[in-house]
Structures are given as structure tokens and as C-alpha cells.
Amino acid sequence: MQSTNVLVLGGGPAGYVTAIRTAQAGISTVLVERANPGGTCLNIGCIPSKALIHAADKFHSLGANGDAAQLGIMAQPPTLDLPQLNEWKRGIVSQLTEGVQALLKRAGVQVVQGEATVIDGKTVEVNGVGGDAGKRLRFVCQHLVLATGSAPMALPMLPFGGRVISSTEALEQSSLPASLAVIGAGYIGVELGMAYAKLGSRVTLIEAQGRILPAWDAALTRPVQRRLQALGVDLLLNTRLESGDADSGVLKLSQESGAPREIQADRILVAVGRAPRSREAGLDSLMLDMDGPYIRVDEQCRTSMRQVWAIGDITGEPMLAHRAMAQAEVVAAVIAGERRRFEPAAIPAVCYSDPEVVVAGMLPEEAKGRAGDVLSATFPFSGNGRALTLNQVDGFVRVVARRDDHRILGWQAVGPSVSELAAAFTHSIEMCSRLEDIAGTVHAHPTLTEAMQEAALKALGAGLHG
């Protein structure tokens, strides 16, 4: 038996963040994680995916079909050595993981390696694994942490197993599959499914909806699906899966117009989503009030139960590690005595496709419903000059402000390397920013940035490029 003033469930981006925070402010805390701190994101999610894209669009610019000869630079056809491939990934995820390890040590949180069973809101059981193997702790805790994550969401009709993945093995293949067939296209799905039609693989990309990421609109996600084409994607819309065998890799398929569809694969990578891990861990003996799957919190990320609070994956939309990441801040300010809320005027959201996509605040057409009269612009990369040097022109940036006071609700981009102005989108917002801030504020020759500029003067009725 054992007491502590913090005990958190779970090592991902919001359970580490929490636990340091705490420590550092003289708690008491520990720390329970199944498998390496750093959760999904770091071990088999986002860093290694994004290392996975990077090397694809590396690879895939020197073949037959990539811009390098375009811009004078003559190779012979790469190879793909894919065991190296992972090596480098791996030690990307390792220094990372080592790293998140040697901030909990230094800020003196005791981690263990274990399976968590809860008790009750101020007990907890722990059954070690690896390093902490054989032991069997109780621990009694003050305050609570739920931070359990999520996990990739199965289809009842093809089980993961064999032929048919998850984005986690999509990850660590250790030979690259012919064919794939990738149901869903949302961003997991858009993203590695691009990535493996790069490194060589003929993908087929099936969604139930009529367009690829159909969360954000047709204008944004437009350039990305005319890549996809180029690249050889088959992109099998209004689709829907009636069946599917995971030993031979048959698919069959029915389709909104047309007759139904056979296809089959070597690899079957189904990306429909995933699912909170808000019922494991004996959190159902809780009894905690539920939003659907997710556990119900407030503004500073407090459960129904009194000193029991829920963070990250398990709370609901968006799961991104950043959102963790904030609410882990706001959960250890509370418990430190400080008054903090969560709630963020916009969480800005990626997708790492090519060209990338990222959004911030509201879409025009929410922007409509929730503002009413509002003001859109959009400023093509083909009139900006650094993304005519990236030899990358097919996208845009796009502001949503109001009409009468000129405040900035939402940006939308689509292009080279737009993940890199999510922090200045989602600082405007914050800091309320008037079309006229952005507008008059100095930006730098030649940058993506500009395009912000020629989008805010362009809502103003003064644009100056386009």
C-alpha cells in the first residue's frame, strides 16, 4: 500500500504533462503507463507517422513521377531499404520517449510500469510489467487523473489480424505490401494512405461520405484529392463496405451509383476512428457521468466525481495530443491552488497529407450559423512567391472574420508546409484579432506567412496580389 497526493492513469501527452506539472509544483505524484511514457503520439502515432510521410515524400520526389528532375536534379531511380526506414523512425520514437522519461525523473515522479485496475475514486491497483514485473501495488491517491487515451476503432466484419491492420502496424511493416486498400479517409486514413502510394504501393481508398476528410470543406480539401489522383490512388467515394474476408483480402463493396464492387489487397489498413478507452481500467465501477463513449468533464476538467478529473482522448473531440497537452496544464494548475479554466477560443487541427491541411476556428459555413454576416477571402499560393520556390502552388489561405467588427473567427490552409502557421492562426483568434492587425502587420519576404496578409486585405476590399 502506498499514498500519494496525484496518481494519473496513463503516459500519454496528457498524462506525462500532468504528472511533471505537479511534481514540479511539490506534489506528490505517481505516474502508471502499461508501455513506454509518451502514449499513442509519441510510440505509434503521431511522431513516427509524420517521420513515415517525411521519408515518402523524400523517396517519391527522386522517382520517376516526383518533382526532382523538374528542378534540374538528375538521380537514378531510389531504392527503398525499408528496414532502415524503421530503424530511423525508431530512434526518432526513442530519443523522444528517453526524453519524456528524464523530465519525470527530474521533476520527481515515481513511475510504474503496470496495469491499472480502479478501486474506487481514491484507489487504485497496479499489476507490473516489464521493468516493474511481479509487482503488485495499492496505491491511495488525493486526486485522480484519468488520461487513459483512445485506441484504433475495429470493424466487427474484419477483426485486426493478418492482412488486416491498424494504423499502429501500418507503421512497422516489415515489407511494403503491393496493394493496400484503406477504409476510411479521414486524416489517419488520408495521410498514410498517401505515404504508401509514394513509397510504391497501389492504394485504394474507400469512404462512405462523398468526399475525402469530409469534416472540413470541399474548397479545402479539393487540392489534396487532385494529388491523391495523380498519385494513383484509386478513390473508391460514396462507398461503403458490405463484406470482407481477411484471409484472401476480398473486399466487396456497394457504391451510391454504379453496380457493387470486388477489389482485393495484399494489406487492408481500416482507419474509421478511434475509440476512447474510457471503460477500461475498471472505470465503469466508477459510475461516472458519460457524454456517448466519452467521460463528461467541466471547464477545468472535472468528472461528476468529486477529486477524480478526465483528460485528453477520453473527454471527447478533437483527440489531438495538443488539446491533452492543454488540459493536463489547466488539471495541474487546479490542483496546485491556481484558478484556470480550459477553454480556448480555437484548437487548430492538421492533416499531413500533400499538400498539407490545417484549420483553426470556425469554417465559413459555421462561422454563418453561429456569427451570422460574416466576410471570407482566400489568397491562392500561386501568387505567392515562396511557395512558387517550393515548386508547390496548388492551394490557399483563407480568413473568416465578422462583418461588423472585422474579428477574426476561423483561418483555413491548404499547401506546403501549412502546418507552420497554425501557431499565427490560432494566435489571432486568441488574441482577438481584428482583419486590420493582420493586415497591417509587417511580414516577411518571401514566406507562406504573406499569405495571411493578402488574405485579411483581400476581405478588407484592398487586396494587393490577387
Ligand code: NAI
Given for the second form:
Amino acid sequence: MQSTNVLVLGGGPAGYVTAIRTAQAGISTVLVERANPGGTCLNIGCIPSKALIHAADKFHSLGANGDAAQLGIMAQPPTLDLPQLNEWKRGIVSQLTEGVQALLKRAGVQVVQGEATVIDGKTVEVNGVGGDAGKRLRFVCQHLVLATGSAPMALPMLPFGGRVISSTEALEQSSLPASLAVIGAGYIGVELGMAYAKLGSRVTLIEAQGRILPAWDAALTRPVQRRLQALGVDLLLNTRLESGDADSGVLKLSQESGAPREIQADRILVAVGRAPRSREAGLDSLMLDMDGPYIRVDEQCRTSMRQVWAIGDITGEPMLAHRAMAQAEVVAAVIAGERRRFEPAAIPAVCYSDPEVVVAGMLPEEAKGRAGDVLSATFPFSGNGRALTLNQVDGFVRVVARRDDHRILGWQAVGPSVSELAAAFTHSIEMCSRLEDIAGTVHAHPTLTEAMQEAALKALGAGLHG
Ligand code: NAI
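Okay, that one was the form predicted on its own. Can I see the form predicted in complex with the ligand too?
In what comes next, the whole complex appears, and the chain from above leads the way.
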């Protein structure tokens, strides 16, 4: 039996950030993780997926349907060495997970590798410590921080296994599937479906709703839909999977209008959402208050049990690494005695599709519902010099602001590398900027950020370039 002030359960972005911060504050901290630190994001999520997307983009741009020839670059049709791509991707993951390990060590966190079970709100048992099946440790803690994350949701009629894969396996394929069916056109389905189409797979994207990325409005996602179609992706909207046969790869689909349909695919990626790991590892025995499948927390990430905290995907949407890390900072500060709350004005969200999509704050419809009279203006990348030099002009920046005082409520963009606008968007909302603040700021030329300034100018009725 060992005692510690803080025990963090889970070493993803939520857990490792909490552990580093509490240890840095001089509070004894134990972090329990069954696998490599870094969690889904570093090991099997954000990072390897972005590496795969980047490689797929390069490969495609040099191929017959890419834009290299238009730019005067004549290359042989490229060939794909998938094992080499995987090795490069693994190298990035190792570099980052080793970096996290080093940071934890430097901060003085005791990292325990093993399978944790929560016994009660102050006691955690770890089995298989350090890979030794017979080794068990028991910890008593003052503060228990739950950060167990989420796992891909399975479809009951088509469980994972064989041809049926989740995002985890989709990131580590040893051969390229000739055909790939993707169920779900949310973040994962669109990002990975596009990447595989660019690598040369024949991709069918199946989505129950009437458009891709249905959480966002149609105007914002239209350029992505156009690109999917240009890449030859067969897009089946308003379509549901009725049943599937994992052995043959045959899928029976029902369509909102039209006859039932059958397709066959070499591999089937199920990307219909992620489920929080909120009932595993003995968490259910704590009988915490829940919000559906998520653990209910207050604005300091306290659960219904004293000195038991929950952060990251187990606390609900948006299930994003940067939200988890921000919650972690708050919890560590509160445990260290500071008065802090988790109440961001906006949490940006990015889809690494082609073109990329970024959203911060309120969408126009949402703003109308919540703030009443709003202004909204859009500036297209066809009027932006930098976008033209990148040969990617399909997209725009849109701003949403209150009509009365011009305070900015939201930003959205779809276009080349617009993920990098996320910080500027979120800063302006967090700083309570008004349209005049953005319109009056000198923006570097030529950059994509000029589209922000132009959108703000347009909203003020003073557009310059469009
Ligand atoms: P998602 O919730 O984004 O999308 C799931 C899609 O599947 C929805 O559009 C839904 O309508 C559709 N769907 C559900 N059941 C279906 C059925 N039976 N047939 C056809 N369509 C069906 O979930 P996704 O893509 O799995 O991603 C999970 C989470 O992972 C995201 O919510 C996000 O938090 C995180 N993520 C974030 C990324 C980023 O920040 N760039 C990238 C990838 C994932």
C-alpha cells in the first residue's frame, strides 16, 4: 500500500497534463496508465492521423489527378511505400510519447504502468505493474482524477474484427485496401475517408444524415463535399447500414428515398462516434452522478464525490484533446489551492479534411437563437492572394457578431490550412473583440488571415477586396 496526494487515472492529454502540473506544484502525484503515455491523441488519434493525411495529400498532389502538373512539376506517377509511411508516422508518435515520458519524469510524477481498478474514491489497485502479470500495487490518495478517455463506438450489427476496423486500425494498415467503405461522415470518416481516397483506395462514405459533418451548416461543409466528389468518393447520404457480413464485406444499406442497396468493400471503417470509458476500471462502483454516458462535473471538474475529479472525454462533448488539456490545467490549479474555473468563451474545433474546416464560437443559426439580432459576413478565398498562390481557393472565412455592439460571437472557415486560424479566431472571442478591432488590426500580406480582416470589414459594410 502506498499513499499519494494525487492519483491520476489515465495518461492521455487530460491525465498527463494534470499530473505534470500537480507535480510541478510540489504535490505528490501518481499517474496510472496501461499503455504508453499520450493516450488516444498521441498514439492512435490526432497525431498519427494528421501524419497519414499529410502523406496522402503529398502522394495525391503528385499523381495524375493532383495539381503538380498545373504548377509545372512533372513527376513520374508516384508509388506508395506504405510500410515506410507507417514507420515515419510511428517515429513521430514515439518522439512525442517519449517527450511526454520525459516531462512526467522531470516534473517528479511517479508513472505506474498497469491496469487500474478503482476500489473507492480514495483507493486504486493496479494489476500487472510494469508488464508483470503477478505484480499488484495499491494506492491511497487524497485526490482521484479520472481521465480514462473514450473508445471507438461499435455497431451492434457489425462488430470490429477482420475487415471491420476502427480508426485505430485504419491508422496502421499494412496494405492499401482496394476498396474502403466508411460508415459515418463525421470528423473521422471524412478525414480518413479522404486520406484513403488520395492514397488510391476506392472509397464509399455512408452517412445517416443529409450531409457530411452534420454538426456544421451546409455552406461550411459544401467545399469539402465538392472535394470528396472530385476525388471520386462515392457519397451515400441519408443512408443507414442495415446489416453487414464481415467475412464477405457485403453491406446492406437502406436509403431515405430509393431502393435498398448493397455494396461490397475490402475493408469497412466504422466511424460513428466515440464512447466514454466512464463505466470501466471500477468507475461504475463509485455511483457518480452521470449525464447520460458521461460523468457529470461542475465548472471546476468536480464530480458528485468529494475530491474525485473527472476530465477529458469521459465528461462529454466536445471530445477534443485541447479541451481535455484545458480542464486538466484547471483541476491541477484547484487542487494546488487556486481559485479557477473551466469556462472558456470558445473551444475551437478543426476537421483536417481537404479543405480544412475550423469553427470557434457560435455558428450563424446558433447565434441568432442565443443572441438575437446578429450580423454575419463571408469573405471567399478566391479574393485572397495567398490562397491563390497555394492553388486552393474553394472556401471562405465567416464572422458572426452582435448587431448592436459588433461583439464577435463566432468564426468559421473552410479552406487551405485554416486550422492555423483557430488561435486568432479563439483569441478574438476570448478577448471580447469587436468587428472594429479585427478590421483595424494590420494583417500581414499575403496571408490567409487577411480573409479575417476582410470578413470583419464586410460585416461593417466596408469590404475592400470583395
Ligand atoms: P462523429 O460524431 O464526428 O461522427 C459520426 C457520424 O456518424 C455522424 O455524422 C453520424 O450521423 C454518423 N452515423 C452514426 N451512426 C450511423 C449509421 N448507423 N450509419 C451511417 N452513419 C451513421 O464521430 P467520429 O467521426 O467517430 O469522431 C469521434 C470523435 O473523435 C469526434 O466527436 C471528435 O471528438 C474526435 N475527433 C476529433 C478530430 C479532430 O479534432 N480533428 C478528428 C477525429 C476525431
